[in-house]
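The data below hold one chain only, encoded as structure tokens and taken in the form predicted alone.
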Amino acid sequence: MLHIVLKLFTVFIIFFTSGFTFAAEKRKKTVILVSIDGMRWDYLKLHQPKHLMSLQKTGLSTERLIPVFPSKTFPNHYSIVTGLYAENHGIISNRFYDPDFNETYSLGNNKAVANGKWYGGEPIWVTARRQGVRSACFFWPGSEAEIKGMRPNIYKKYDERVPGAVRVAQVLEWLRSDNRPGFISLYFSEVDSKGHKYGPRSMETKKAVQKVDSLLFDLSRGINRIGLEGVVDLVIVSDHGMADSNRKNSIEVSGLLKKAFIDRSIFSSTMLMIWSKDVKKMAELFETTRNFDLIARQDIPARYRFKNNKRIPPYIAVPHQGWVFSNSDLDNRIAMGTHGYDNTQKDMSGVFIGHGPSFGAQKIKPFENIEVYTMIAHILGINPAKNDGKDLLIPYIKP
């Protein structure tokens, strides 16, 4: 009789345990930090994403994210996640040199994209993961690369032919795993493409920031139908925002490149990185040119946090909101929108919301989208990694 209650009370305590377990399991927070590249901080205004609307009205949000210096595309998406600026973690820009090295980074080359000698920092996958909790990334720069020792313990390579359905698919099948990962990134590309080629204000941009909104509303309501609405939050952000342009407004530059005097040069149609033979043969030449600003490395202004890393070259050019820099060797076209100009100017800035169990409905003021990291951290219960953010997001945060 006593072997018959002990064997009973033995049941009823793994039961018991295994079922408070699994309680405890389902309690864990999951941060999904999903990007719209290039949602400028206007666009729920101009093209009304009902869902985006409700989540902004619902959650923490603010008028606008700001980037960091330059405005493009890698830099930011990894910032967002180290809680540093451009000169610190080293992704200066979409394509740049490092004389180190004696090699040129690319967004373009997969494999340079994948190798973490490029990376400075700590990225929130591998401070998640160096503290026990799961990470799995569908997109973001970065998140394929080995740093710091660690990729996220699950992450995808990029490819922009996999439709958004699929993303959100495949985010919802990780949140149903018995093993949920704790960090969850997701990343949208079509409102950016549609920004450049058609321009902030047109009717494609306007469809493809409206087609995102679908897919955030399918993957909030698939985190409703899973039940885990009060443990999963949802950060939306963007990396930058989107300004017109035109051919109108072109800065051809190809000749002044020629005659310059120039050892090396790097161009975008809102940056050129220049490496100069005769600074000042280089800079009377420029002079001559107006609608742009050239600067030496040393006069970089200070809030551009753009100065202090070896890969910075000794001379930018920036051109002034509106005007591109077009170079006819290269053959490259005018957009109808683009980025990258003084990270201050407000069509640059992008969308910050977040919803769900760790936020309340409340507007503030613009921030640096440095601050996002330790946000992140703070949500998960995991310690950040040295950073350049002030934990201004902290306060908003509930228990």
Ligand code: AMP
The other form holds:
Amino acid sequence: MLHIVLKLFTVFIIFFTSGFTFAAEKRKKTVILVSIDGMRWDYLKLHQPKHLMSLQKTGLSTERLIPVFPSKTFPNHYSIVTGLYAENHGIISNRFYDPDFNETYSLGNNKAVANGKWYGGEPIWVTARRQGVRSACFFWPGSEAEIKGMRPNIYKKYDERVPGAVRVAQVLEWLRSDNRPGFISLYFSEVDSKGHKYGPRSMETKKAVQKVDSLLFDLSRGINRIGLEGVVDLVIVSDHGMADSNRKNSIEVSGLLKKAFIDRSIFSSTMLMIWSKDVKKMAELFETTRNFDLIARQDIPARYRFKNNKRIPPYIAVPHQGWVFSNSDLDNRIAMGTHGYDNTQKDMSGVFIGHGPSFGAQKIKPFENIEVYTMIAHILGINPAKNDGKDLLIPYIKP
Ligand code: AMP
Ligand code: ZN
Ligand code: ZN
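Please could you give me the other form, the form predicted in complex with the ligand, since above is the form predicted alone?
The next block holds the full complex; its first chain is the one shown before.
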């Protein structure tokens, strides 16, 4: 008799606790971090994306999300997920040279982007996984690499041709799965690419913003249909903004770069990285060209947080506001929009919207994107790794 009672009791305990874990599983939170590449802070007013405007109104928002320097895609995406300035996480630009590896990292180099040796800090998906929270990335710079011995539980090899609708459908499938990830990333590039090609105010950029808006509407509707609106938070960010550029205000540097005093240079329209054999001669030569500054590494203003890393070259050249570098040896086209400038320039700011059970309707002062990392860790109930943020967003998160 006692035997049977004990058995029944065990069955009851198992049934009760598994039901309990099942319920807890259902209640656990998921943060979907969405990046709309190149979505300038004022595109909501300018291009009127209806769904984003409604999320902004009913969620936590700010006028502007301030990027890190340089205001480029890779450094900023990686700052958002690590809470570190570029000098501290090491992805100092989209392309850079490492003197110890004697190799150049580039966003277009599949092998490099998937190689963990380039990445410092601890991305949120690693922080999460280490503490037992599953992560799935539908693209994010760094998500293909093994960092601190770990990758996201699920990740995809970057392919910009994958349609937005496929990305959203996959995220919804992850949400429906029994093993719902706690952290999900989702990335869209077209607002940035249209902004470059046609300019920030163009009809093409407006259409790209509207398209991403309708995809995000589908995502929200999907979350509601699955019945997860009480546990899923959307954190919508962009990595940087976009400034107008044109051929008239371009500084052609192919000639300068060919002159003998430069050992190595890395070109972008908003920054040249320079290693020189003869700095004095190089500076003299540069004097003949206007509309940019040549800055020695030790003179880079402290606010850029762009000094303490061996990958930062001895010299950088940056164009004055309204100007861009061009290099006809590499590319003859001049874009209608660009970014990469001083991160405190307003045009370089992005967007931030937090929407879901962890957020109330509130608009707060502009803040730096390095604050997003600890905010997500806080929502997920995990301990963040060392970072440069000041926990500024935590007071705004609902328990
Ligand atoms: P930018 O020149 O700073 O505007 O960089 C934007 C480009 O980065 C876009 O054209 C994307 O195709 C590319 N990109 C974004 N995410 C990734 C990724 N995870 N892997 C490789 N390239 C990416
Ligand atoms: Zn970008
Ligand atoms: Zn861009």
